[in-house]
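The chain that follows stands alone, in the form predicted alone, written as structure tokens.
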Amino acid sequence: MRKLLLIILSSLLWSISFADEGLWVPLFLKNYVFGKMQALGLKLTPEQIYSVNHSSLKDAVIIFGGGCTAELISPMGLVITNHHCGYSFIVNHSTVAHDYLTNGFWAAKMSDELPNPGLTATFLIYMEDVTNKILPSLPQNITEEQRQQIIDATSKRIIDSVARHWNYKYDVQIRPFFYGNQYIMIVTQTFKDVRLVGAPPSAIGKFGGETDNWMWPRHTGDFSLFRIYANRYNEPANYSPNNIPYRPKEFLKISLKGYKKGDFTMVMGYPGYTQEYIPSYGINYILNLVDPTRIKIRQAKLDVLMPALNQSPAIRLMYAKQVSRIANGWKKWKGETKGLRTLAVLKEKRDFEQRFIKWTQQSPQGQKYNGLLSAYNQIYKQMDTVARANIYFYEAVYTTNIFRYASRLTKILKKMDTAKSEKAFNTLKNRLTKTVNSFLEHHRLYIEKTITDRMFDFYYHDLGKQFIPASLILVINKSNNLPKCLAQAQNFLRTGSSFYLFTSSIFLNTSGLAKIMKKLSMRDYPKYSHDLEGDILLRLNNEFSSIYINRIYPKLSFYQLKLDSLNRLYMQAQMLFEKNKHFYPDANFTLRISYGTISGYSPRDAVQYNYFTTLKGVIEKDDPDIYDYRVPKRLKELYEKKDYGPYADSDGTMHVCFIANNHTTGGNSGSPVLNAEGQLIGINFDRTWETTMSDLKYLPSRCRNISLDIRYALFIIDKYAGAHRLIHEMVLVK
């Protein structure tokens, strides 16, 4: 068996395929489609792009916070990502009185940058493949949870070696590929020091909305700058005034001069999660289950929020990060089961199982994997029941926001009913109201309300018994008998299935927990501590999770694990049937490379669209009676003056935005996109609608990533923000 792993991943790593789709790790560059890239034009050296020994491209790319990639393009630590991915931080600065969300945020000089609590930035420090040093200690016939835990103790030997070798002066984990078929060690370091420099308006940097998001042509200067601050050593270090900006081994230098139809493009980042290789069952589960269901649950919260922003600015503060959350995975989805009907995803799977059950029927090195799309089938069909109530509790429970706040409420009180002494209590204590101010100053009661009505009824009447709490039967059944003058008395609009909940309980009814909070010590706590503990929020909160924990999540797990099994041998077994294909591991938020061209295309009938989009369409889409298409004056006086600097397209116009053909998903926001000498050209935000569903199935001929043009974010800072001092840190290629 191991023997036969080796054939296969040699075979992975040393054969060449001329598709320009893939997820390409740049450990094993040289051995995958370099050869392809140069064709193409890059004029890059593989080490130039990768290297231990010496600076490369690697080191000017990070991980930005948890889920976004950015670049480096100063010698200054400056960091380039996109709005979005700093749209949270961005969030957290503004108020009423001073709103960077809608305004813009453009520090004057260094000590005006804004620190940026539990932001990080993480480097590559090295990859290395471990691969035969894992599957080698591994004994036959073994249990799926037998080989887990020997995996982890091996990983954790090697981890720790590492970890002591450098001092722990890096961060070291092992990562499974190929469904654990390979691994490879990430050595990281991560800064903790990140400030905000600059930030364009929201009417720039998320122009068009949630209107706009996942569709082409695009207009969005979707970009944000930050810097990395270090110690004096320029070492990793905790915020300081003291600081100093961090002094990269690489960043990146800008190309001023554009490009055009057929380019070469290489976008490096970190794509969060990609299903390329499942089978027929799992594109079916997504199809039909997985997406129809988050659709339809974020769709009644979106029904609710979004017109909700337009009630007053402090209200659009409030909700901005979370209708931006939920609005995004909504409208990806959505595309996504369009691409897969579209493009005919589950046929095509389906018709490549049938010449791979031939395969195992009469090929010798097959017979071993004959029945194993019959044990997919199987898993699918047990898992549905226990799928779907996993889905109803993450999207209608665990991530609504009453219930987030009841959940930060029972860990403090279960720490105050075991603390040692008057002060921890008392400590406890302040949390807990702080806990109480904070949710009901940056919440409004009659949304919340609201949603959560139609959370209960989506959950109540979707699931079946052995899911629903007996707190929430009570709390609908009391909803729906108390008498219509009392809800118009606690001013709500109608009466609801929540109802009784946000009436009745105490934390979020402030006069009753008020009361008991001015009496509370530590000595009465016993007294009133049925009161807290046994609050109706609380309760039913408890309720839900005792639901997940004991009947959900060991079912969901059971057949997870049953998944990853066959996962790994589907694999081993499709690398063997398709001996000539080269195939790249899923995306799993490690360091990729993809690579194409600059390319329009055409998503249906008689519809073509061109390659990039001009400052013209955005003067086109303006509205000032929409939040999202209100072009600032500023921008305007600019697009009439056409004083562009020396930011223009050869054709004399403003390019805004492109498309080419690169593979990415999620976790590439922010992604630099590069040309052929490695010079940085865009900033990659966005893939188009009809092509969402790349995830599962990636066609170069039809599917295009949306890239800002570095050069209309550099027009921004400069001549609409005139934050000369942040261009002269850059090194411009004229």
Contents of the next structure:
Amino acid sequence: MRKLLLIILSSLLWSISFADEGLWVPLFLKNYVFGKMQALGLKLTPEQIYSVNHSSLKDAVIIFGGGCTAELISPMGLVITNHHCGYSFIVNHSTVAHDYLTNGFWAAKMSDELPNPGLTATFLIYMEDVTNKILPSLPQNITEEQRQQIIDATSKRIIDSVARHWNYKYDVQIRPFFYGNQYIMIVTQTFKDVRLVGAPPSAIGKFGGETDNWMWPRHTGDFSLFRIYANRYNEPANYSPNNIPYRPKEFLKISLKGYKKGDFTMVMGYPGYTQEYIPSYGINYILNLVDPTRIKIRQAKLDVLMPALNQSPAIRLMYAKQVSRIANGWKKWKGETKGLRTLAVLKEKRDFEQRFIKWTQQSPQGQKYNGLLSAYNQIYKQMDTVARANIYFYEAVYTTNIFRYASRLTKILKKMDTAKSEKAFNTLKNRLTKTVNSFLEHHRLYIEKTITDRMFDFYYHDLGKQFIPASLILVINKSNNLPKCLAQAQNFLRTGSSFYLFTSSIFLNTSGLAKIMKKLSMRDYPKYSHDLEGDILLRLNNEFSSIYINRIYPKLSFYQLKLDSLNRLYMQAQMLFEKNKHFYPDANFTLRISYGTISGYSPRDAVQYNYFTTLKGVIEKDDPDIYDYRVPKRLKELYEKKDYGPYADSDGTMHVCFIANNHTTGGNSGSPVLNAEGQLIGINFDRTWETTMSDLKYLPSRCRNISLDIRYALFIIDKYAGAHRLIHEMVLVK
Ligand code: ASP
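Please supply the corresponding structure for the form predicted together with aspartic acid (ASP) (the preceding block corresponds to the form predicted alone).
First the chain shown before, then all remaining chains and molecules of the complex.
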């Protein structure tokens, strides 16, 4: 019976599909949506897209760092991705004197390309469906935990033997698809020397800033250039000045031909996370708990940080990365809730569920799934309190700078406590001093304090007693009742619930720390450990952590296991219920292909959006008073002279961005957008505001991905920056 179910499932997993929707696994393209792609205009064979026997497009597409996609565009390992994907590396190389973020960076020659410790480029070597090796090993009637243990053990055996087979030069993982109804093995190779080659100024690469983010019409030149370096055998190696440019199996040819409405486009990349198959209860949970809570907390942080960016170039460099990260999610979730409401996604899901429930009651096949939806209802209700606490913990504590700082300090002090030699102790002592100095150098305490005040207020007032650390109550009470003389002695804001923390912690108000550090030696550490490890900031951080470890995490994991098992069943059930539909697995940061056509859209009554934008729109948005809209002088000159070189469209204008209905999500940032011949026409970087809810419900008629026109990137590299050596590496198809 189980075998039979497996067979039915695997034949259903990849049957008939919806038009243009889907994040398709390249391994199975041939069997399923390929015909549709051809019908829309694709001119390639499946083997030209994905092949294990010879080089194919998949060899030109990489995971860039931990959460983006990028692609190879030259035989010398040159890589293009989004500016927002390279953002933190660009900021890391910037100083007030050499502000590459504001002014851009172009390496004049290869030896000027800048190394980025920690940045990796990962290639997919191949994928293999291993479902039949995993699922049959599972006995009947086991708990979700036992199931996971068996799957982990079986996976480990397979992984070990495949890794051994390749002599450990590849990384091997096995990942669940369709909520554990299918398992795919993924074999990859990771390069560790990836250098910054070029980035436009922020006023091009992040033009429009957070105001334009997630919006159409868009005019952002969202790209940056990197290069992969390898050892002399063309293999991965740690950074070394002796490394040489990587010679890829495949790189993308770049089309200068442009596109028109209705043209076929295809995106290859690494979409991160979608939940297209969750029930209405899951949508309700996101719509009414998760999104509003995260939005509220992030809004409070942004209220402090956004204006601070304009205080000085130094502060902008300190906080730019953080603002980008916080604002990206905040704005997306705002769009998501709006879209879910306007497009009545809940109602649509509920209508579907009515029909589904009938099927479970009436059809013999459906009986097994009877009661599934009410089980979901119960779990979402039961987990409400702990889920809320988890969001507060993550957004208001865990990701807040002073608590990250506290965790770093705690780790060092713990090691100091058990150091075996004076030498080891002194190394740690130096590290402690460096950590404190670096925190003070890269943050402004009045900004940190203002944020912490708001975070404490939220946390204290919005959550039940069981989640409130005793030290938080102490800090808030003492802040409110601080003796006047002490309050007046401090030189920053004298009110707020974290005032006591910022004045009493020796790691924040560091006047007392230097004295201790001077005297501190391994022998008399115990004398000072109370002042150091018992510091109010560290104590508070420890208490928050233990609340998370003891009261939040175990409960949440308990519910998550229940949801995992329901999700697996519900996925199976939907596939049986809608036998004639093509199912694609939710995104899980593995290589996918989505396809569609170039088209504008109508966001609301009487409004129609064109499918591309031009440089004229950049000039229209120019505003010298706003950092994000200050169009560089050189760009204005090129526009005045219409000096676009071979990069102008046949209509004579310089196209900047375009939209299409390729199904994409976060992680697809930096993905290549390819034409029917597989040539690069754009770099995917965003989605439209009205449909950021596409992670939960994708509507091909309304959802649009936003891409940078590759010709605009080339124009900036060539005409704006004069980096001709880079253009010469590429293959441009006229
Ligand atoms: N702009 C998005 C990101 O930051 C890309 C997307 O979600 O479409 O990942």
